[in-house]
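Consider the single chain below, provided in structure tokens and representing the form predicted alone.
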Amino acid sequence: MSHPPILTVSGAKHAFVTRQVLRGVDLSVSAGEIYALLGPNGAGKTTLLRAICGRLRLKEGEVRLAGQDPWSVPAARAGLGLVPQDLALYPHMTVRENLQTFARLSLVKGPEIEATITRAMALTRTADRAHVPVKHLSGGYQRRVNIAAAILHEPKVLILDEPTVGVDVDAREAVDNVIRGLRDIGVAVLLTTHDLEQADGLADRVGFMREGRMMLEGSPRDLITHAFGEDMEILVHLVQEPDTGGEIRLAAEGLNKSSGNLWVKLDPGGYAAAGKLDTRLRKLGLTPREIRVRQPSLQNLFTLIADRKVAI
């Protein structure tokens, strides 16, 4: 990045009474940067979370915002701004109500509270519903709203929490948007999600916690290259469901079962080794309805982690 790092974290390492949940992080995000921190239930992230907004004191390590400490320095949480997981606005106050009332807790000046709504709103594409109480938005634009009342401050760092859980697809590519919209601005944004392909199209970078240890770090395309090669990877859907035979024949092609009648396999052959497979489970009897080969994702990436194929 072209930008200093404005949030470091170095050496991060924690536990809770003998159980030990950041055992020595290390993460940095500059500003105009998306930064998607992913891992199995368990892994830290949350603890680590904590951390970087100066609501954990570490055991060991450090934490800095814009070179101070959010543990010690309120001015440093003042540069800051969450969106939790679950939606913290009042549902059966309007859009522009709630805002208001969130600019009053993070002190903006009366005279400025008019103006830095209306940008919030602008930001995160909600004037429209400015009016509408938010118990009638839909999913997607109560998390819009979500993130407008954590922007009102203009803080530098924006940490979101599973911004788009429980919202369908196009509302998901509309919050992304404003995501992106604040990354262009120069607000560097810190995020954890369990939708992998959100974090393949949206990060710049990711890094992958496990045990509480980092371990994998760079962008999506560069980790995804550097672990799978040449390997495309072969998805397969089958008519019918396999009995116990017709499984123990998948698994000898290579095939894992991912969901239903789904297999997946990974493959250099790409779409020649698609046809030959094609061939053979058809003379199997395991019918194909649909071959498809793409290119590896997080996904793939994200499932050798969490098997420990990745090693520490």
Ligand SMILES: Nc1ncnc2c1ncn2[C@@H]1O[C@H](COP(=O)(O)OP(=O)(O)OP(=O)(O)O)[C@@H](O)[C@H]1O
The other form holds:
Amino acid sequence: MSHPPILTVSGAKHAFVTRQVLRGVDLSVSAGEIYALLGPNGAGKTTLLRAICGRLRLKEGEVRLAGQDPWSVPAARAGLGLVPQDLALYPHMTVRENLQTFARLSLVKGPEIEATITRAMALTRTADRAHVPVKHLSGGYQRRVNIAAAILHEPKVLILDEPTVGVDVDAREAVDNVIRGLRDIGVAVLLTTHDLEQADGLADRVGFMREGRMMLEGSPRDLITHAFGEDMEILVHLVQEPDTGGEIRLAAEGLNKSSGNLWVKLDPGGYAAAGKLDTRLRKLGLTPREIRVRQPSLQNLFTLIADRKVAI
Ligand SMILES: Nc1ncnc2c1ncn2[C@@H]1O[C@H](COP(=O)(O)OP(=O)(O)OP(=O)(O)O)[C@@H](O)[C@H]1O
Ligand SMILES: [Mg+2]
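If the one shown is the form predicted alone, what is the structure of the form predicted together with the named molecule?
Full complex below, order starting with the chain above.
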């Protein structure tokens, strides 16, 4: 990353009563970068975000936002926008009325309010619904208005806790495009997600947390290349679910059951290997309906980690 980090966390430790939730986390995000925090439930992601926002005082370690501590210097928090997981909007008010209300709360000066709202609606692509009450908007639109409300004061760092949970793929893509647009104007974006496909396509860097520690960090492509080298993922969709004998033969081919009649393997041979596999499976009476070959994904990597097949 060419920019120095605008947000840094070093040695973050926290405990709720006796429960250790953060065990020494380091993290940095630069202007114009999207960083996705990943990890299972309870890993400590939200706790870390709360500490970054100055809403929770770390037991040890420090947070620096453009050089200042958001806990002890409340003014530093003006450089930060938080998009909470739950919608924080007035459902009966229109998009514009919501943003007017939040602009006043964010202490945007009176004469600047209209221009500020126009900018936020343009960046979140919500202007075409300006006069619609929020309760009548689709979930995806509501999420984008939630982002609009968080960027009215033009924060340099934007924090989003699970910004697309519960929305469909198209709505997620629209939210992702808004996040990319903010990155492209130089905002440092830190988000959490359980959606590995989203992280794969959106994040410049990901960090995988588990039990309060940062276990693995890097760009999705670097992590995948490091873990899988030249391997490609071969997905075999069978015409029908195999019986026990079939399952044994599929396993002998190195295929792992994904679900029902979907079986997968990693193979450096790629398309050529898939062709040969197709021929062998047909001879065995295990007819594929479809065989796909694709690059391994973060999902593959985290499956390996979960199965403890790669050490982290
Ligand atoms: N205010 C609190 N008091 C006590 N325990 C808490 C509090 N907040 C969080 N915890 C605990 O801290 C741990 C980490 O929680 P956290 O919400 O940070 O995880 P997370 O990674 O965000 O998980 P998820 O993916 O489910 O959102 C969990 O065991 C949780 O129960
Ligand atoms: Mg959380």
